[in-house]
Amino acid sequence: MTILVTGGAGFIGSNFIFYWMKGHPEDRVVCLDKLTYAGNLSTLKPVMEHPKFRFVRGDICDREVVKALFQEERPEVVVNFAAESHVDRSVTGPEVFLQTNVMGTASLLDACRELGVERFHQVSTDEVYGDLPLDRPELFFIEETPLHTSSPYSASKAAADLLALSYHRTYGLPVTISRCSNNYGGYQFPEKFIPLMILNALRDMPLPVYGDGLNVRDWLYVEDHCRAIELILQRGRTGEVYNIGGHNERQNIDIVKLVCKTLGKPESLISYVADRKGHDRRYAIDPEKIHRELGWLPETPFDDGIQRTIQWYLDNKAWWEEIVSGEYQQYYEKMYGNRR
């Protein structure tokens, strides 16, 4: 079959082209991508010249664009990863997160259900539901919990996860959603919390975190990630959220000082930053759904995969000096130059 990938030269999408292209060798896969600053075609290379992949540059917001794919590709599944995603970017710019994340995923909700397609997968987030309290462990997010936006960001890809289920229930379009919790692995962008750290730590440069540093996030492997949404796209049943979770809680204090210990860097390098506008102070997802009706465990444990995570950016240097001396080194000195 045909599996159209958005957004793949970015950090997850371009990790599931590659565990579907090794998994999947029969199936051809196109990747259609804006490359926007987060989206890196270098990240491809390993799979640009493969007779199976096909790579087209292109903004999902743009119907004429995604209506000719459609038709000179007719994939059967759809997997969209297309978004804006980073929390402090939606604060000082929320208007691209809404044409992006909303617009753009109808324009590709329209196109499957003018064209047809077997499954259309939304990729969405576990922020959508808000933020547990740090002195509730037992709390956790289920499908079933409303959902409860604090950022521009997760307000627009709840807004795209109920297009989405609408276009479920009103035309019958074969729609799953996913909703997982903070993902790590290699190709992640360094504005990322974890690359951050280890790249500033690599460089020497202080370690900007935000407020106590005491908030909670569940991490998620990158690749038990893709592993999940494979069995959603195979058993899933339509119309249906399935959270993906970690079971990996840590604080971000402990994160930044593993890593520091990790690299051999000094804690001095801590910076405490004034905290972020709407910082939730907790997420953490019970994926109990997915394990009972598809089998679904993440596999990797965080000190493993952190442990391999690190290793990654030590061993591809090239990959993200490129990143770091461009216009991201702008967007950091405004976003962290005067949290002091």
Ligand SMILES: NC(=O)c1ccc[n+]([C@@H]2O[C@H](COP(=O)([O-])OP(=O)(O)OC[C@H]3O[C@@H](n4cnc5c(N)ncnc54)[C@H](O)[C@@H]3O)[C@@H](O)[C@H]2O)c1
Contents of the next structure:
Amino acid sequence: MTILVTGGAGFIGSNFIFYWMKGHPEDRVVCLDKLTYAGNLSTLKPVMEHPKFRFVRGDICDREVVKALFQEERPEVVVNFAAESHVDRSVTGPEVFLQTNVMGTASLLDACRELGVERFHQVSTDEVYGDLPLDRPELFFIEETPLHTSSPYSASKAAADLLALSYHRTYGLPVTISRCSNNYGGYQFPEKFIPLMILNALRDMPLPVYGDGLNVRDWLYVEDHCRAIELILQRGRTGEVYNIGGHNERQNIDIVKLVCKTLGKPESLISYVADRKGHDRRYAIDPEKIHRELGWLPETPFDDGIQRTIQWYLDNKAWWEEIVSGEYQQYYEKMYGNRR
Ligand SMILES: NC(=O)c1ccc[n+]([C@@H]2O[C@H](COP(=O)([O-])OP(=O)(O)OC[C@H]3O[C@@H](n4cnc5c(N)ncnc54)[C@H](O)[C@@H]3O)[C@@H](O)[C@H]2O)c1
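Switching from the form predicted alone: structure of the form predicted together with this ligand?
To see the whole picture, the full complex is given below, headed by that same chain.
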């Protein structure tokens, strides 16, 4: 089988490629990624020369590129991770979010429709449900929770979800959608919350915490997310949405304190900064459906996952130093610029 993974040079997409190639060595994996600021080709170094792997630099919005790739590779399965994913950036510049997250998904859906696939899987987010109040801990997002987005990022993801579902209903395209809570683990871009705290703490820099730091996120180790997507591809029902989350709610400030403690750094590094506009208070997923239908449960307890993640950043200094210095953006040209 050939599986097309879009956005595979990013955080979750790269983890998924490693996960898939390990568990399904017989499959061909093709990665289509534009290598935006968030994509780092050096992440894919371990598989770059693998005979079952192919990397293609391209934009999912570019219909000609997408169609040509579909014609050449004839993927049976498409998993769409490609997205503009940083909420803060969507607040300052929404347009590219609409372009990639909505129009890019539309371009992939049309290629799937035209050339035929066995499955199109859209990787979505719990942020499409908006947020929950801090004083109602009994409330969780279920798949039927109304979409109620807060940021241009989540609005663009919700639009893509609805479009994908409409292609299932209208054209019978075999679509599935997963909506996952916040992921953490290795290879996450340093401007995201957990790596930012780890890297700033390591360099004795201030740890910027939005607002009062009491916002709650439901954290899931990235490999648990990858396994959930694998199960959905194998046994999920088309036309369905599956929520993925770990019942692992933490206040932002507690995570920052844990990072300080683990790295032996003083909490005086913590610096409260003005809150993000429209900042969601609490996300909490009810993963009962994927548990009941597919037997999925998170396997990595937060205490193990966060230690592993901190250790990963300690062990992979070269990876993040290249990003922090901006050098990673030259990597593609240096390694592959004159290959085609
Ligand atoms: N990170 C999380 O906690 C989280 C949680 C739930 C869902 N998600 C979703 O999972 C997916 C992956 O998230 P991530 O954290 O790995 O993101 P990321 O920002 O680390 O990676 C995104 C990747 O997509 C690529 N890309 C961006 N625009 C593109 C385009 N137009 N064409 C081709 N490639 C393009 C980037 O180069 C990058 O490699 C996203 O769809 C996101 O909405 C993320």
